[in-house]
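Here you get one chain, nothing else, as structure tokens; it is the form predicted on its own.
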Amino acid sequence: MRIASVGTAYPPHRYSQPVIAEALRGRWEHKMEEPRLLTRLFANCGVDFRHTVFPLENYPALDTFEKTNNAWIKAAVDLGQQAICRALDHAEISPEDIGAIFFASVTGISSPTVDARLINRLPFSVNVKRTPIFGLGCVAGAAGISRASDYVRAFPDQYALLLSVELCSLTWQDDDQSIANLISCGLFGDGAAAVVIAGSETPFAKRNKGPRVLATRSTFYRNTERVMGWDIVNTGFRIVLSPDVPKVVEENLLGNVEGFLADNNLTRDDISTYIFHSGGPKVLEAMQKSLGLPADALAPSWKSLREVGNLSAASVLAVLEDYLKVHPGKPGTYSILAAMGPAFCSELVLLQW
């Protein structure tokens, strides 16, 4: 089974980090003892630009969970359609070819789900299998690839589609000026990504294009519920973001990777590239330190963070797109794709080019 393609899509409104900081400072400075703190925190997020669903001046009117969630549904369907069409075009297949859809998001909810709404827009089969995933947060991009790969392993003549849409600007909380919320508002961006996974007996896989998915590994860290996630409140999603996130990464990632590779008769010396979720400067630094990587080893992840921010589940998929289009591995070489997120947990995917 192979990763056939990635397609990304971003909202039309793109702002520099200082412009976003100034807009939020104007909204919140009367609620903060030290408004300049917001500007300093934003400057340290490693983000130069981000996309937002709406112009910045429209956000104060989104003052209830109902308004923000309704906006999320409409925008998620629109962006999701764009990302899917691009991924299908890159793979040179049509919606009718897809046997299963996996949809991941943690920034909004709907029933029927976004994937169902997209079936009414695009000519997917009425028998396509659907698996909506909510709550995995940043790890869901890698976990979604794993679950889609599980599907085509069972049905090798089929294609699976993973879609992630994350509209993080719709979770900004006007009544929360905690450090966690300020960092979250300075780090996360809006965007969508779709990935096509081709079963080993599909025409695409038989052309030996795209990296093979060799193995996957999920690891759950017990009793870490308050490291990352959401508290669901009257106004929507309130961030849970512990300063211990980099510590948890640094303490666990090396053992996870080495154990995973050993079970596949490999070592870290066999890995040519690491395709990592752009979690933020401290998270990327913790990943580099844990694995003893040189400073440029995660350059595409740092680039994605600078250009679009942390896209939650879609982030690692955007980084994967960069590897497929700009930095593909040499034939026969190995890569690790990885993300970490709420629970706390990690997801590793072993690829061979």
The other form holds:
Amino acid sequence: MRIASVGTAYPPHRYSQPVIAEALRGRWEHKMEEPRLLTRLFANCGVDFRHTVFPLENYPALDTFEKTNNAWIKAAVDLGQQAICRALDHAEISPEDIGAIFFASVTGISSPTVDARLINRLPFSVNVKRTPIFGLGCVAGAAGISRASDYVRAFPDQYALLLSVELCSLTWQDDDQSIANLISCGLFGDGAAAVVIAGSETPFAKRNKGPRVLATRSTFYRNTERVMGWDIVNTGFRIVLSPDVPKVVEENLLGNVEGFLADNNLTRDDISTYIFHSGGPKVLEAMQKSLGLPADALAPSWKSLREVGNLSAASVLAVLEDYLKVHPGKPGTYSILAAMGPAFCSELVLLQW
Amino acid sequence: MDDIAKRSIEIIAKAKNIPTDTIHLDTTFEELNIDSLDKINISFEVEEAFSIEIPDEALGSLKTVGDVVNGVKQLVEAKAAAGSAPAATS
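For comparison with the form predicted on its own, produce the structure of the form predicted in complex with the partner chain.
The complete assembly is shown below, putting the previous chain first.
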């Protein structure tokens, strides 16, 4: 099975980090003892630009969960459609070729889910299998590739589609000026990504294009529930973000990677590139440190963070798109695609170019 | 050690609740377990102590205590130079 293509889509409004910082500071400074904390945190989280679903001046009116979630549904369907169409175009296949859709998001909820609404817009088969995923957060990009790959392993003549849409700006909480919320509002951006996974007996896979998915590994870290996630409150999703995230990464990533590689008869010396989720400066530094990587080893992840922020699940898929288009591996070389997220947990995908 | 270095080290020591004699110019923030939030809080204290304004984006490049001291010196000198410059005519 192979990764056939990635398509990304971003909302039309794009702002520099200082502009977003000033907008939120204007809304919240009367509630803050030290408003400079917001601008200083924003200036030091590795993000230069982000996209937002709405112009910044529209956000204050989105003051209930009903309003933000309804806005999320409409925008997620529109943006998801764009990402899917790009991914299908790159793979040169049609919606009716897709056997299963995996839809991941953690920034809004709906029933019927966004994937169902998209089946009413695009000519997918009425027999397409749907798996909406809520709650995996940042890990869902890597986990989604894993679950979609599991599917085509079982049905090698089919294509699976992963769609991630994360509209993080719709989770901004006006009544939470905690450090966790300020960091979250400084770090996370809006975007969508779709990935086509081709079963080994599909016409695409037979052309030997795209990296092969050789193996995947999920690892759950027991008793880390408060490291990251949401508290669901009347106004929507309130961030849970512990300062321990980099420590948890440092304590676990190396062991996860080495164990995974050993089970596949490989070592770290065999890995040419690491396609990592752009979690934030501290997370990327912890990943580099844990694996003893040189400073430029995660350059595409840092670049994605600077240009669009942390897109939650969609981030690692945006980085993957960059690798496919700009930094493809030499034939036969190996990469590890990885993300971590709420539980806390990690998901690793072993690719061969 | 000059006054700016001494005062900067006192601020860092107070912020982390550690003795000043454990902090030297080549001591890294990593060694002192100073994270990005600590850096921001220290920056507010330093600004107040020296009556300077640190650019928001400057903190990311600070890795050692010496980096802080050098940055403060530059900002203090720039402020003094601006203060002694002839007033612009209107």
